[in-house]
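In structure tokens, one chain follows: the form predicted alone.
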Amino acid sequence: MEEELLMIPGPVPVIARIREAMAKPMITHRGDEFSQIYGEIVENLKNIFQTRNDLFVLSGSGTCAMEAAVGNIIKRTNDAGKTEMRCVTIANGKFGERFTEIAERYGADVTPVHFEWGHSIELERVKEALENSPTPKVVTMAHNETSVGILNPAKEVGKLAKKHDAIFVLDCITSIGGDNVPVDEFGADIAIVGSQKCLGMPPGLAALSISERAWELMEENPSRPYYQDLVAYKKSYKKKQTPYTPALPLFFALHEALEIIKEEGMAKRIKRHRTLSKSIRAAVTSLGLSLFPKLNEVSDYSNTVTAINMPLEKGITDEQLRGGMRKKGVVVSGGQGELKGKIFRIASMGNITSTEILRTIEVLEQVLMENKFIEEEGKGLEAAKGVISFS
């Protein structure tokens, strides 16, 4: 059976070497072999996070880690489940808004600082929200908002959080491993990555780095989650173990995926992600399509997924474009929520190479040609090849 080419922002294609690692025989998760594997995973992830903070791996998706981050900090203080903890949630897409939903579920006093999806974050509005919010407080944000293809200003928001003595929780689920994400330099008290994104492995694991300031809040919180109790993870890691049974095949895969990253080198990996995303942007704009995000001086286009306006004005629908591409073996993502049918997204994360990018652009051109959006094929491929060869 021929595999479809997944060019979506997770799950990403998994190369054979990582798939084969998952086929290893099971081992006891309380033995020395697992402890060695887990210790090496954590040290490699710390290097990729660029952090000196504690770091742990959870058996769960990125959303599991998002909930763990918020749930371990938010302390319920009355019978109604409410808390005096204030949470400023910054969002310009689906995943920033997910933090709002999680914080509200845990009873936080939430101040949403939400922008139109795909529009840049305005730092002045964030500053005003922090100035008007009593302490103690938490600030949450998605660094790389894949729902709209925008890279948000983590360093600038981190400075504001620190100035107002707030804990900064940063979703780096789709940027760590594919872009330069120095979480300590960003001032992130908690930073999160997901396995099925830039790390290039299957879904099912997430990792968090946790600062001393964040630990102080967690350790005094009696209403921490049970399965996601990060204090329990900290205690178990003294033996290089997890508090509950880990997803062993996925740990094998993560260990191998991190070895592949070491072999490539993070500098080369970041350059590859940036080059491939730039080649997609060059290709689609040369074909007469327009990029979706609306940027200001502190935001940028995502280096792991490109969001493109659907050419609805030319009568081309989501079904015609994405459906047409899928019939030719290439899967790209559509818009989410209010953007459904209005945009499409091409990912460039994980162990993707120029071969997959060029195949995707070639198929996109074929579909645009069939729907009479362009008169001839080749311009997009030429633009993409120009970026790739120049790099």
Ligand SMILES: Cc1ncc(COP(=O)(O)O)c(C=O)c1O
Contents of the next structure:
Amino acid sequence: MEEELLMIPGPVPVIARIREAMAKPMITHRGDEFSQIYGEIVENLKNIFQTRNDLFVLSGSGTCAMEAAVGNIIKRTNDAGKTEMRCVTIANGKFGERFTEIAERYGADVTPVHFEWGHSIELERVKEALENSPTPKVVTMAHNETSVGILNPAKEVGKLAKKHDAIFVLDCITSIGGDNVPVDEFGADIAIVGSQKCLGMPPGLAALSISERAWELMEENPSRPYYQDLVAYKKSYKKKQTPYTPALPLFFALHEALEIIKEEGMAKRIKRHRTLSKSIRAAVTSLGLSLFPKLNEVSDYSNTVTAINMPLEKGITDEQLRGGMRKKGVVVSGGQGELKGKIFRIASMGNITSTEILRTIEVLEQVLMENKFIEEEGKGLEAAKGVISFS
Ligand SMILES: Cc1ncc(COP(=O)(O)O)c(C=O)c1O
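I would like to compare: after the form predicted alone, may I see the structure of the form predicted in complex with this ligand?
And the full complex, kicking off with our chain again.
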């Protein structure tokens, strides 16, 4: 069966070396071989996170680590299950809002600082919310808001968090491994990555880094979750083990994926991601399509996923565009939630190359031509190739 080309923001295509690593025989997770693999994974991830903080790998998807971060910090303190912990949740898309839902579920006193999806974060509103929230407090944000293709101002929010003595939880699920994410320089107390995104892995693992300040809150919190108890992870890591049985085949794959990243080098990898996303932006705008995010001076287009307005005004529907591309073997994402049918998204994450990008643009042009949005094919490819060959 011919494989579809997956150009969605996770799961991304997984190259053979990583797939084959999963076929290794099982080992005991309480032995030296696992400890060595896990130790190397952690050291390699710390380099990619650019952090000196502790770091652990959880057997679960990105949301598992988001919940672990919030759930370990939020202490339930009274009979109503309410906590003294305030949580300022910044959001301009689905994943930022997910933190609001998690924090509410854990009983935090939540101040949502929500913006229209795809609009930029205004720092003034974040500052105001932080000034008005007594400590202890947490501030959460998605660095790369995948649902709308925008890169949020992590450094600036990190500075505000520090100034207002807030614990900064940063979802870097679709930025770490593809973009420059200096976690310590951003002042992120907890930073999270998901396996099926820029690391080029299958889904099923997430990793998170934890600062000393965050540990102080977690260690004195008796209502930490059980399975995602990060203090248990810290204790087990003394022997380079995990508290419960890890998803071994995925750990083998992650070990290999990180070797591949080392071979490429992070600087080159970031440049590749930036070039490929820039080439997609150049291609789609040259075809007369428009980009969805509304930028301000502190935001940018995502370097790992491009969100494009569906040309509804020309009568082209989601079914025609994405359905048409899929029939030709290329899968791109639609809009989520309120953006369903209104945007489409092309990912450029992981071990993707210019070949896959050019194939995607070629198929997009074919579909736009079939639907009479363009009169000739080639402009998009030419624009993308121009960016790629200049880099
Ligand atoms: C920015 C961001 N945060 C969180 C998630 C949720 O991750 P998962 O689906 O792995 O639980 C995603 C998934 O696409 C994401 O892009």
